[in-house]
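Shown here is one chain on its own, the form predicted alone, set out as structure tokens.
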Amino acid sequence: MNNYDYIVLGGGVIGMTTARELAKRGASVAIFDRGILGMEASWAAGGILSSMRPWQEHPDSAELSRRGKALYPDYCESLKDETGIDPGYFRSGLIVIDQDHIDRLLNWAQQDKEIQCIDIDNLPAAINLPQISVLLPEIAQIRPPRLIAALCKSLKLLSVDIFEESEVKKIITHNSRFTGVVFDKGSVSAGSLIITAGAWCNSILKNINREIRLKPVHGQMLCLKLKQRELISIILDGGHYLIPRLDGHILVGSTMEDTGFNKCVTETAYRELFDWAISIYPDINKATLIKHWSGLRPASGDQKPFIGSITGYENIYINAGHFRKGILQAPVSAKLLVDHLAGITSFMSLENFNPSRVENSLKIA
């Protein structure tokens, strides 16, 4: 039976980005998906590296943001360095309509002196805003499927052993402590666990007699092309938003839905996306449709992650419930545990995001 130092359940870029800084810091590592690496949650995410309202961001949160938001160019660099493979990096900017926020986001950028803000007067005229609109213009944009990608390839290259499609049946465990998982393709030991798998978390701490306060949030989303690409900024609206690329494709997201597991997309939520994008870009209306496709986001009820060891045992721990946040905050909360893993005083204290903490509701916003 193979022996490693952790093994990581759950294959989306925070398990990816968790093992891969494991990895780099010289353990053995094994990462476990029933899937194929990076194709839930992760891959169907928009990969605008901001908050949708960092003005009322949990504080906690927004200090991940904040760090991940920095961290993110040289991160990329190195990645397309190491792999060869460019994950996207796009500085597009972000374009806030949402009348009823303007206020707060005004407030919020004066008491950051990081933030800029500018008034928006020389857009496209095709192009619909209202009177008072602010661009964010440092926020940038990465895509998910390139990212995912040039970080499976560095797991290869840190000879992290891959186990996809690879369903984990059993956690097994001995005086507080885990040892090591059986699958259904066989068994693997090692010193630790860190459980990663996003919304199904609870699938997997339930082998152990423990359940976090985390749900999933469905979301539904739309890539359409135009044959000229005018709309340069990201805009966001509220809960949705139109992510311009650089080769012409549009994202247009996205919907928030209480479905349970449901990861069915529907003719409502089309309509809903799509109606809204051509109120603000008319031209929407000559697009063709690319895809439509939905992911499962993993909410807590306080708006912030879980980080930290699992309640009653010694050696298992849990990176998840980013919720809309994920890839923005992957590699900063992998090193914030990892840097407590190895006894390291890191950027902020891991307490602010214990998985015992109890929350009075689990509202999602």
Ligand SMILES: Cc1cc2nc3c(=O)[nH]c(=O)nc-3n(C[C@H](O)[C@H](O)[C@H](O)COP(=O)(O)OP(=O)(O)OC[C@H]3O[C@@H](n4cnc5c(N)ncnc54)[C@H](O)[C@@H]3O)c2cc1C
Contents of the next structure:
Amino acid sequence: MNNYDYIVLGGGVIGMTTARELAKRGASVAIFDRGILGMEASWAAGGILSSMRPWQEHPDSAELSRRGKALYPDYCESLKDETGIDPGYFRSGLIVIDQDHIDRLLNWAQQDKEIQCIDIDNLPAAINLPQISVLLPEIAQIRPPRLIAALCKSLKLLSVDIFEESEVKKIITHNSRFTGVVFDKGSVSAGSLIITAGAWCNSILKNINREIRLKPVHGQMLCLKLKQRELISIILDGGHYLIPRLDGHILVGSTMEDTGFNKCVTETAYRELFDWAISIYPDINKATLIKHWSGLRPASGDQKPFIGSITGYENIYINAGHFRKGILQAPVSAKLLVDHLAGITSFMSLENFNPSRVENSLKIA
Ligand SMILES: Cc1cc2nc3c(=O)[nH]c(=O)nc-3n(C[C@H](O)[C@H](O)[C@H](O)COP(=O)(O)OP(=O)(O)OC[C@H]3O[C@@H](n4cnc5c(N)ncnc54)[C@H](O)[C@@H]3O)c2cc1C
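Got the form predicted alone; any chance of the form predicted together with the ligand too?
Shown next: the complete complex, the earlier chain at its head.
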């Protein structure tokens, strides 16, 4: 049996950033994924480094998002220096066109001195924007597959042991203490366990008779390619968005579907996304479809993640439930949890993200 300081169970962006933070502080770490690292919700993401509606975000989540936004440029720079892989951080700006929300957006921006809003009057004629549209110039994007590749290489350089295609089947405990995991090819022991299994956390937690209020929310996305690149900023219209990449690809996202753990892509979703995209950017009619994919967002229902220890077990922790903000909030959530594990006072109290809180209602907003 191996012996690690930590086992990180689930190798999405939350697990990878958590494992990296632990390893950087000198811990020995093993990370498990039943597939290949990063290939579930984390790969599926658009990579917008903002919440969809920051003006109505839960204050605790808003603080994580604010810090995530501030941390990202340096985080990407250090990943690039360390691994040679560029996660593609790019401050493209984000244009909000959702007319129902413009007043709330302006109100929110006025109250926060860090937010800059610009009225738009010089967008390419090819783009149909409503009369009132507002640009948030400081919003950035990254390319999730590149972020994952960089994190994966960083973990290898930090000597984290990576167990891919290794599904954890059982958590072993003794006298309310975690001792190890059983996976499909053997067992491994460690001092502590951190559960980062995204939408699947409850299937792990049921091993120790625990449950959190978490559900999967299916999101589908299209990648298109246009001959000419006219759009630079992200366009956000309620839950729908266009994300232009620097290489001419455009992502069109995303659906919000309650389909349990089924993540099949559908013709209906394709039409919903394509028709909306054409209504904003008619040239999309001439675009080539490159890929249509989907992922399961881990949704906590009260719009903030679960970060902290599992009641009754002093050495089992969780970091999950980041819903539509997991890419944005991953590095800061990892820092918050690992500060706690190291006994360091962090930028927020973990109590705000207590996994045993009961106030959330499983209402998906
Ligand atoms: C269409 C879409 C668009 C999105 N866009 C954005 C965006 O623009 N910006 C943003 O910030 N966020 C976005 N998100 C949200 C973001 O992708 C998620 O919040 C984030 O990826 C969650 O990461 P995770 O590591 O918790 O989960 P996941 O990436 O799903 O990782 C969980 C991992 O756990 C593994 N696992 C589960 N059970 C076991 C087991 N028993 N044993 C071993 N391994 C196991 C799985 O294989 C998986 O790899 C989007 C999500 C979707 C679906």
